[in-house]
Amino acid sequence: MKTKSKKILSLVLASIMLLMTLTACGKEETSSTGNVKGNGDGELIGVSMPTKSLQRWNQDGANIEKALKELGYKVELQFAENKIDTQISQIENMITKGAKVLVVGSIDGTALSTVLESAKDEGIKVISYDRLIVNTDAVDYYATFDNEDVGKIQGEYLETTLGLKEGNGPFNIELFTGPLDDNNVNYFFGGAMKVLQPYIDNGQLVVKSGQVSKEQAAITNWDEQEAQARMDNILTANYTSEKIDAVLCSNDSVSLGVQSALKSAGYGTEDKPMPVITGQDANIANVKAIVADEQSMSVFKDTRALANKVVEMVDAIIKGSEAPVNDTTTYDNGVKVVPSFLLEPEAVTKENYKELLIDSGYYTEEDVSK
């Protein structure tokens, strides 16, 4: 009886060892994105960026990569300097290789239609990252902030620093946007002119250049230069007896031009501040400015969070189910409402970037103190 007690026992321990084995294999370890890591069974996944001369599209870039190859995803991830041809070229070169989904952040919306078609024929999925690709219907999904909440943002912060509300004013103000070919920028401008174009009307806000149109406030490429140029002209032909209080500035490399020519005319002293300067984006040096009371706020839009958001959608597509949406009416890309998910974006000033920007970890106090 005692042998046949001891096998029964020995049997009983072997099958609870072999329980907890099996457990602590089948234990999923998940990633930072909260999917199953190591599940991508090795698909390729095309990542088009426009340009690796705006920090943000780097950031972008490496946030996707790293997350799509904890899911055991192959990334081809391109950067096509701002050339039109050369991203054709790269995402032809990703549909040759066998992509099953591509994830591009257009340098001009409007380009991109027949090679999206090319991949659309290929059975390839395709979600619009940031920028809104148009006039075609082989965009399925699209990954953004809410871009017109970002204009809104920036104008609301010049609407309460001037107090406009309470009636100040007049003030002096110019405009400065992004290019015609980015479809954000009628977001980002048309928000913000809702809130300002009120104030331009009555008076209170002041264009003395007189270019008040999207068209009128234009930079190619959000080229920090340009927008240099431009500051440079408006002040010369403008500004020589007054000054300039204010600037929207639809994003932070616009906004750093826009600071240049204006150090140059004078402005940053005790006797001829700098104006009320918006941004987007919440670059390093455009922190740095925030901080030395250059530049007066950013819009910090988590790169973070929006890679992880797509890398969802990756993740619903090559797996057959639904990707994440929570906007189906408002992009209308000519062609088709582009089902989309949108993050919130935040406006980032020398009182809470600390909290927004260092305690998230997205900075440290290093990068933008040094």
The other form holds:
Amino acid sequence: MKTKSKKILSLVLASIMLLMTLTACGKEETSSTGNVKGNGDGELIGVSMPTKSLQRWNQDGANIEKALKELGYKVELQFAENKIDTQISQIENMITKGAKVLVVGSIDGTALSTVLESAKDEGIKVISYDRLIVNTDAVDYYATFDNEDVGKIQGEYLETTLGLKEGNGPFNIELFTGPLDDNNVNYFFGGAMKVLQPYIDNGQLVVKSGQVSKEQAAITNWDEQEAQARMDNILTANYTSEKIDAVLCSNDSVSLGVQSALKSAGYGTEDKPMPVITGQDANIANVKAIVADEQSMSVFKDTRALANKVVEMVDAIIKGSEAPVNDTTTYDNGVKVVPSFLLEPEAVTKENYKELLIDSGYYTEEDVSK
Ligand code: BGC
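Shown: the form predicted alone; wanted: the form predicted together with beta-D-glucopyranose:
Next comes the full complex, and the chain you just saw is listed first.
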């Protein structure tokens, strides 16, 4: 073959190869997170969730596992049934098995320093999931919803519904939040009280039990029965002759407990309607309660979006690229400010639940009908 024809042939071949490569790139299959599938190279990712007893953590765990597997990662998913020791030994086990990244939804944000130090010594990266892990530098990223915003949305809902800005009142209100070892509680309760405190101070809101501090409003492990028992006591001691107009509940499990106590005390009838009650998570039982006018609102935190964000973080860590972060100032864990990605929570009510929860495919209509 003449040199000129050889050159042309190799040029043609090179172009064909380039074209093939480009076409292959264009055809790469992507996962639900938009990441290229199959790039995880079988690395092990440990996912430690606090408990199966609450609907949301089951969804979180399942969503993260699915998305990671789609990317080619192996996943060790464990639920710790709200027992701190169980969570610690499950994490130790993940370290022993060779996990490269740990995704941890902590039970007690203060209790993981020692186990996470040993993860750090092994070069394992740690993502704090939904709840901030505190008092350790062995946490690399934090993925969550804007927790202060959750509280603010609840507070503002009460403010609007009761017409507090217009000067209405006085109204009787009681306050319920989560456990003090869940760092989120500081933001949930704090965010809500920023809105409500001025109305307590000026007398438009009256807390007849006198229990206004976070410590007094706290419910261990977000436990429904404990919330119910506390509400039973408050009703018996303070509301035999007066009615209660509103209850701030930081989440849905607490809200359900409060609703049970109220119903036992005769609320939920035409003469004695349920007070205005908040919640958080848009759990199925609570969406049903919203439809039945027993709960007024919840705060929707799309666990699919949070799981996808954390999977993007994991993938970036493994590939050595930049993990997504949109807040580098808010979440000081006592040792460092943890680079965070905050997603936006939304109020869900009887008016918008179909659009937010059904149309988006989060639930089916059957899920939330009686
Ligand atoms: C989460 C909430 C949840 C609560 C109880 C909080 O840390 O942010 O979504 O309702 O824990 O599990």
